[in-house]
Amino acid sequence: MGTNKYVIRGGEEGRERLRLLSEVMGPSTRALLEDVRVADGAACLDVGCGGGDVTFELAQRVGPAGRVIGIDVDEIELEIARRESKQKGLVNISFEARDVCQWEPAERFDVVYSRFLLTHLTNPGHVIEAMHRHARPGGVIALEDIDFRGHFAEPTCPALWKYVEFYTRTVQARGGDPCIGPKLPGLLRKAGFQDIRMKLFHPAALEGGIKLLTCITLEYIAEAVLADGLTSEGELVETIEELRRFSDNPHTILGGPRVFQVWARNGPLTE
């Protein structure tokens, strides 16, 4: 899918981070799916599904008459998702190891969705073009992705700004774009989508939530930060500890990246 290396640790550990991310994003993502109007009986595709949290949500929305496919390149995450879908009793769902750009499904989808994938890719436009091919005429694409410049803290927190720099530079070094969010409408327009809509979500917290997620993300990109020579191991440990102290204080405020939610239609609605 045009990415050299995913900067955040994946696998079993990565699944726990994705679970926390879904707790932070859950209400906003569900509101987006309401706007998209995922219908009972719809066929849905979740691109870069990870541990499958949004895939599960889609499966519940489309009901037994619908079907949902989650695709990813991380087999460990996919196996976890398969296990969890069985535990949830979801029989209208499947998880497949696929490169969305190389895959040609037998049928097209009513809804094609992706969250926090495009920011890591060297050629996100190529992936959006593939998603356009996979959406049926009149079908909908829905994307959520970040603008990493959106972080803020009160009072100021030097460790947060170091984290923003570390994350930004490691993603850029691998060909990604940590500030892709505002570019999504233009990318959809270029790919041929119509009726483009947009909302903005900005997570912030006094306790838990995005505070905890920020600390965990810094820990999970540590290997990439050190491999890229952005700091010493000692300074990185100090930064992690400072950020953790700030986040554990219920009197401080931490805001995460701005999240752009963009959806559009593949041509006019057809009956």
Ligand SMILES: C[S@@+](CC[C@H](N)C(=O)[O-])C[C@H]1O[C@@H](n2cnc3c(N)ncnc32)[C@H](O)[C@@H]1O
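Rather than the form predicted alone that you just supplied, could I have the structure of the form predicted together with this ligand?
FYI, this one's just the chain on its own, none of its partners or other molecules.
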């Protein structure tokens, strides 16, 4: 798919949303990278890297002897990522504008990583097969993706259910799968990966974090929700305001999507 099918607002504003997303996900993504054992000197690929938060993390882990390439279709996000990598003094990192559905890199990687990309694609199975080709023999793939059915609220919050419905329908209308998380182990097996492992992370909060991210995501899918005729502008504004009020109340709990973290190897260990 190209950027036109990506349901969430990207560019400069999108970068700020991804920064918040990275704050919510940071500890669990770092724990995943520990499990995967990203080695000093490794060559890594971050597919659908966005603003590059995990690309930076990988670059720090592999050190000066290693290197990381982040690819994405959003040129604005990539430009921000290049600027930030310079500010961070990371010299083992590069960002390339590529559509993962139409790209064959000339090299193979020790680690192929992707977070929250496959849920947006019409052909996730083909992309995972491509990732199998991109990983060197014995190399590792690590994926993080969502199951949107995981949302919950205490006490119940009708605006949250509207949000889940709007998000689910807009993503599905563009050929994506908002509940792809639990399908990842099967897709990896089908693509030929071995030694498949899985963990689950469920973001939930009384204040900030996933509460704020949920409100912002609803605002950032507004164009798609209205373009798809899922509701009127008036009802959408009311839903945004109701979700904000619920999220601003520190006595309520909001749980986001379940996040599946799945990793596997391309054949047996070679070293």
